[in-house]
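Given as structure tokens, the chain that follows is alone and in the form predicted alone.
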Amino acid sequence: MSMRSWLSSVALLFSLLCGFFAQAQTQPVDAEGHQWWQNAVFYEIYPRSFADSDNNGVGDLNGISSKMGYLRDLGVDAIWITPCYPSPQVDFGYDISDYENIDLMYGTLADFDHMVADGKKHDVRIIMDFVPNHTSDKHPWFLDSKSSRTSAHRDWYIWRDGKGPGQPPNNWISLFGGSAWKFDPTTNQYYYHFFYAQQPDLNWRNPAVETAMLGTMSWWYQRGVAGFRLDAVDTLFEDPALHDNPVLPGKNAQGDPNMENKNNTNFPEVHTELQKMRKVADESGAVLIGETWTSTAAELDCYYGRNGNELQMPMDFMFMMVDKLSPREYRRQIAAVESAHGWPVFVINNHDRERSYNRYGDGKHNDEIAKLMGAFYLTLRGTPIMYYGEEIGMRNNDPKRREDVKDPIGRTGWPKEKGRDGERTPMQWNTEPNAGFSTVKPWLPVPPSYRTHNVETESKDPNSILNLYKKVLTLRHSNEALLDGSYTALNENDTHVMSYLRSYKGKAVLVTLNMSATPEKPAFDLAKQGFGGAKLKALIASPGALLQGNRITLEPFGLMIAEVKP
């Protein structure tokens, strides 16, 4: 789902209630005390756009299976697949009409089982995207719910009378535009939808909903799924009294009043349900990743749970929201997540956010900056989640005309809001037409840059973005300091160079990143970190980087990852 700005007093109260949480996880651990997901690299796949095995212009599960060797060679341990369940595709799969099947556009359950088996052969686990907040309005539960006020599933959704003729129950606004209430003439009541009208919210205050959803998660675990990414978890509960939300100055891209979602997000009951989901996950050794939009470390802490019994991997979007190459700001964000009591999770791209190649690029050094960012977040303490194509420097390909927009939010908000098509274009495999994704016109157009930025071309170039990613991921998987070491910020007054030490049992790696367009020569005294007199040995470096004693020379946007040798 799109980013939301709902940080409210309720969220603050919520953070205070959570307190401190430093309890151990309940899953099996390795010899170093880590669960499998802590040393893993995750990779998000938008299935429509990854690989088209039957050449109909839309990616599919067999296409994903065919690329398992590529993913393993890259250094990926688990893939998160955005929704591939049966769906009318109003929100490209986030409107689910059957939680226990596969949409025919992507294949069958047999194809899914084949993908899981292929993943197992390549040591790549499968993570499904789970949408607990809402269903499609075509889901059998909702069709029954709307049939009468006494139907078996009536209370599975949120139905209310209006304030008066033609007046919804309150002033809540849908994230995608207009009232969050839709009138249904069949029973003369309104139903609630935080997102599109075709995505009615489930009523999690009904125990039957909880039972059904937990049962669905267990069903997929038994089928071989290694975990779930949980969509929009903070929207599960609403104020039963339906109090109006506070209205803020100005209007959003859809022309609606800006609003503080005080009464329809971030309710404490969310954590009760996350604990129950976690209990089911622990029975299968599975991991839960959260779409958790927070503004402070305290809020992020809440999602780990008071006893470490909620999400193992709440995503730190505060890190992703740093939209400039600022060592000072990155140090601040990393220090914030380091102060939390769970395992950090770092993301710089996803299917709802303009690609990092565009956001950080300066138009001249974009490839160097893409390498810099890869070397950065893949060497931090925590688990990274990559986004497909990030490793080859894919860029946004935003629609130029409203009639070309596929994403509904882009159509309703045009031209102020162009939608999310630009970051969802097909994976660029080679220089063939349509970037080798499909032999027919794909569902979204590929950008002209595919001719230079593709897997085949970059595989042959030792200085490509792809090969930098491969080098960093190979080092990450084999170096104890990068796997298990602590994080220590260095040269904290430096406004151009981001540098830090990853150290573990007398071993250490120094990461030095020039986030500026000027050459820099940082020097390091590691005596305070217990490495006085140590020598540096370059492990991975940009072409212009030079190591001289304790001083490193870096070209604009250059990088060096060095071993600290006693």
Ligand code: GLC
Second form
Amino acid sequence: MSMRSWLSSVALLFSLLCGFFAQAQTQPVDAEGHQWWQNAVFYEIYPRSFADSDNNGVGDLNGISSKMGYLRDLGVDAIWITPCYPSPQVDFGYDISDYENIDLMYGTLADFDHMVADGKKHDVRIIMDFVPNHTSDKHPWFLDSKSSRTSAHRDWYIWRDGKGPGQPPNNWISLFGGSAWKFDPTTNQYYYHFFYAQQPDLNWRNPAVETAMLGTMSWWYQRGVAGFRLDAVDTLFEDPALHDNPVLPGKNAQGDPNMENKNNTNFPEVHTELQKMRKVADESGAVLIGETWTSTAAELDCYYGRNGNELQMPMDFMFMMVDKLSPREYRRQIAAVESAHGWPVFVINNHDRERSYNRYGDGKHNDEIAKLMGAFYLTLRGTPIMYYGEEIGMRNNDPKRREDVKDPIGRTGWPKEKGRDGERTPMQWNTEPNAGFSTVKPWLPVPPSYRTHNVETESKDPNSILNLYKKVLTLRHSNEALLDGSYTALNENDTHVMSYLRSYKGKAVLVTLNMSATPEKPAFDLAKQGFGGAKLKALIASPGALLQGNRITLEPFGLMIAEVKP
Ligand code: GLC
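Right, the form predicted alone is done; let's see the coordinates for the form predicted together with the named molecule.
Below is the entire complex, every chain and molecule, led by the chain shown above.
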């Protein structure tokens, strides 16, 4: 066989294999026609803070690979890794200077390939974070763009003249503080940045930008990535006429006037681009998750696409933003996302928000509340995305002094805004120094609670948060009603106890969660749901929960997940 025909046979085999994998990824996994990601549990990893294999104080990809067994055992099917591409790390990776490589701090492309392979061995898929809105100001595209008004990449970013000397083109404010325009003396124009000045916005009205970005996504799919989490999608487009934004009363934590981002977010063109990204994803059977900040269910609904041709998994942040344990509020939020035309995606934590352990904890029952929240969102109809450490009850460890803050917004906004360091601290593996994350001082300090809240200690305690998560995830993966069943709110007037039924083809699971500090005794009549006379059998319960006929006694923040036996 000549070299040429050998190469073409290899290429053919490769494309057949790719076709096979793409098909395998889009094959329904159950009788309901669900795709793999609908039955999967996702887990967000902040790579700086998960596991430090080379003991330099910062986590890395080999560290992640070494924990695949842990993730599998926990019940995780896919990990979303926040950006690990080469980056000056101003926004800890969200300022990318090369989309098709790995930052040396985290390893190499070879380490990445090993991680994908290790993931495959453990049935854990890899989701990368994709940042389409902006690059780093050190990206070669931007360096070229700023070099002259006629450079090849000039129009890849948004450059404008100021309104007058020292005056930016309009009143738009950066989310991270100050004007969203930065003057560059080389060409005497301003460039636009929705986030930090080191994160210039790409000009998505230039087709070359679209081509480059879609090409990059495809490049990663071919490397074995199972999908992307798309960063800040609502900010991709701006009003080309640069109309000022309406100013609202008051100031934000950075001291800027409050503003309605009417003319620089949420443009309909975003949806056209999402459809194109989806097309590329579909060729590889990949999934697209969206960082979709919306204020109404209708807005969230749009992100699925009119024909289900945009994001498969737009995150429902309205659920995450519920700031108290209120069954009424949760019922409202769940009903809203249930009314949308896509598959719900639930999140209670991420790397931008104070951890749920602190937000919902009452200072007395924090561990019980952490278990309650886990039992809650992991048994809803939809796909959950966990955040590392949530399963062991990690708490925020906010900086105590301004000089300790790493996240730039914490320095400029201090003390009102302490930044996001607190929710990004190292994973707590055991009771060794630095919680077993690293043998040297980690980039962020672990909180003292690591002595009790860590993987090793909690693994041995049957009543730990970790073991509750494991039990719920095991049930979720095997129980048809939890995987495929409908959601029906129960006892809707109850203001203390959140209860619902998940039912599927004559089988059902009842979930009841006491969201209050008082003991409660909810009773259930399931006749209306077609389960009149059915018996309840506890599957997972808090230590004080008691089942008597159709009545369940729950201690403060107690919970029960019960099988409904016809
Ligand atoms: C997203 C990320 C956040 C980042 C920002 C800018 O909101 O979640 O961490 O700072 O985008 O890329």
